[in-house]
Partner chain sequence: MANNKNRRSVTLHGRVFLQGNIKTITGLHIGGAAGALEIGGVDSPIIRDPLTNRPFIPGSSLRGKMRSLTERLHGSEQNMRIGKGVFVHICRQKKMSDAEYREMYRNCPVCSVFGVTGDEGVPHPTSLVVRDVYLGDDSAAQLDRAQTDFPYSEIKWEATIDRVTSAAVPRQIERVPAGTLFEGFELAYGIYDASGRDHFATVLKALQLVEEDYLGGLGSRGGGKVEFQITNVYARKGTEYKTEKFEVDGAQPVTDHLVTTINDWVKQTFEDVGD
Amino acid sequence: MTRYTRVRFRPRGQFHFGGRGVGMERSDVWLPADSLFSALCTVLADQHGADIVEELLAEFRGARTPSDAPFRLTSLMPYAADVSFLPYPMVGPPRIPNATDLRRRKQFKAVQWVSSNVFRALARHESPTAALENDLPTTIHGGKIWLTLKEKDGLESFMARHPETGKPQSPVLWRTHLRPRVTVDRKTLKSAVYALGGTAFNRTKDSSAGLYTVVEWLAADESVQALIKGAFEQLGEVGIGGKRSSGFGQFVPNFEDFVNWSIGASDGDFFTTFSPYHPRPNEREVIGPEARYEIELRRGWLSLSGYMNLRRASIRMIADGSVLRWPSTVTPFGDLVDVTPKTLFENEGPTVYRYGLVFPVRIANAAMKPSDQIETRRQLDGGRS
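In the form predicted in complex with the partner chain, the structure of this chain alone:
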């Protein structure tokens, strides 16, 4: 039985994933799961009608435990060839000699993405020896991506040219840039210039870099699975992110079904999440002692056929990569959050939800403890004082 499906988005052009703030100049290299879920619902409604989306949302809202929900999915994260990247969990540097050295620790601090092999080693508190060179992380992209030496060698074919000097650089998996755009007056040819941020993923002759999500099928039967896979196909044609009608965001999805995704520890009192997480009231324990988390504000606009664009209610969610405490009485689940804008609410319009289900992966208790080196240093410091 298929438990997981990895959907790889092979890009057909650039993406525009705008962030918070004014202006369109910024573009991220990933997309949170709530935005991905909304995009899937939109294409489902376009093709099959609103009823099918309402039924799907009702199943999510009616679920008492994670296994009752149809499925859950991760945020869109980058991949290159056969190397998939995950957010660096907030567990700190691994247990390696000299990790207390401030200059070395800074190199771990700069990491944003880790390969799945490095992630596994960190989550299980194994020494990622294959991903270290002289006790320092093997990184690319200016220290932002941590991977094994073998993976790094395998990605050397992702060649790009420096935008100003034109010199070859390798490996370059993606690059964000500013694209100048202009609106020209039809009569006078006067121009209004502005800039738009775009994220371009690299490709080689045989493979490409892009984005992927992992869908975990919970209560979804085969027909629901087929429906969601169809929605990914549709999304590839219409595009994801901003500026879709100008060629941004289109991709070709590739589906890979598998049964086990052995990425985390087998047991432990902590977990990390691969999607923004909005805990239910009975899950507040997750931000208990020793939890390390970041709260992010999720807000933005809502497009609904027949209405002008509306600003949806803002909510706070726990960010991807946060390390949280596994609750003692319940399984972490998350919720669909009501973000109906005031205007819709007052006019008795539709209720609008935002996806906030967690995608939990266990972290070993040992990974959360400071390394022996740090303890030794503390003892020494304590002794001196």
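Positions refer to the first chain, counted from 1. These numbers were taken from a predicted model, which means no experiment stands behind them. What we label the rigid core is the largest C-alpha set whose atoms superpose within 1.5 Å from one form to the other. What changes on going to the form predicted on its own:
- Once both forms are fitted on their rigid core, the CA atom of residue 170 lies 2 Å or more apart between the two forms.
Target state, the form predicted on its own; input state, the form predicted in complex with the partner chain:
Coming up is the bare chain, nothing alongside it.
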């Protein structure tokens, strides 16, 4: 029985994932799950009509527990060859000797992505010895990616060379480029030059880097699974992200089905999320004591048939990688949030939703405790924090 499907996006060109602000220069290396879900709904509507999207959204809105929803998915995250990366959970430095040393803490703090092996060790409170060198994390990409030494050696084909000396450097999995672009005013014919940021993933003769998401099938039957997989294939043709009309965002999807995704702890009072999370009113307990989280503002624009450049209502969501407390009475779920633009609401147009379902992974209680040295210092200080 298929429980999970990992969808790898093998890039056919660059991506433009814009961030906050009005400039076009920035391009991120990942895409939140709510944007991915919106893109899937758009291609479903183009392929099969708006009614099938309304039916799918109604199943999400009518679900009372996670098992009632058709599926949930993670944000788009990077991979390279056989190594998949996940957001560094907010558990702090691992419990290793000298972890409280300021220099070491700074190096752990700079990490943004960890390999699945490192994540598993952190979530289960296991010592990531295979990913340490002299008590420091084994990293690439300027300290932003933490992985094991074996995984680093396996990415040798992505090794870059210094442009002047030719000496090998650490593996480079992606680069952000700036492209000069020009726009011409139709009336005055005046031109204006601007720069456009694009994220290009590296590729070698035998392997490539790219993006992936994991879909967990909940109440979806085989017909719904086939429908969503078809939407991924169509999305690869039309592209995802910004500047699709210029050829950005196209990819070839590759599907990998599996039954279990053993990535977190078996039990624990905490969890992290691999997708932006909008808790339901009865899930407020997730931001209880010891929770470590970041709130991000989600907003954007959309265009529908008969409507162009509408600003969606802004909402705040809990960011990927946050560590939250598992509620005592309910299972973390999240919901779809009504972000219908004012113009659509006044004209009785379709309702627009933003995806806010959580993708929870358990974190062991021990992983949330301070390091031995901090604990010892507290004991010596008589329990003062």
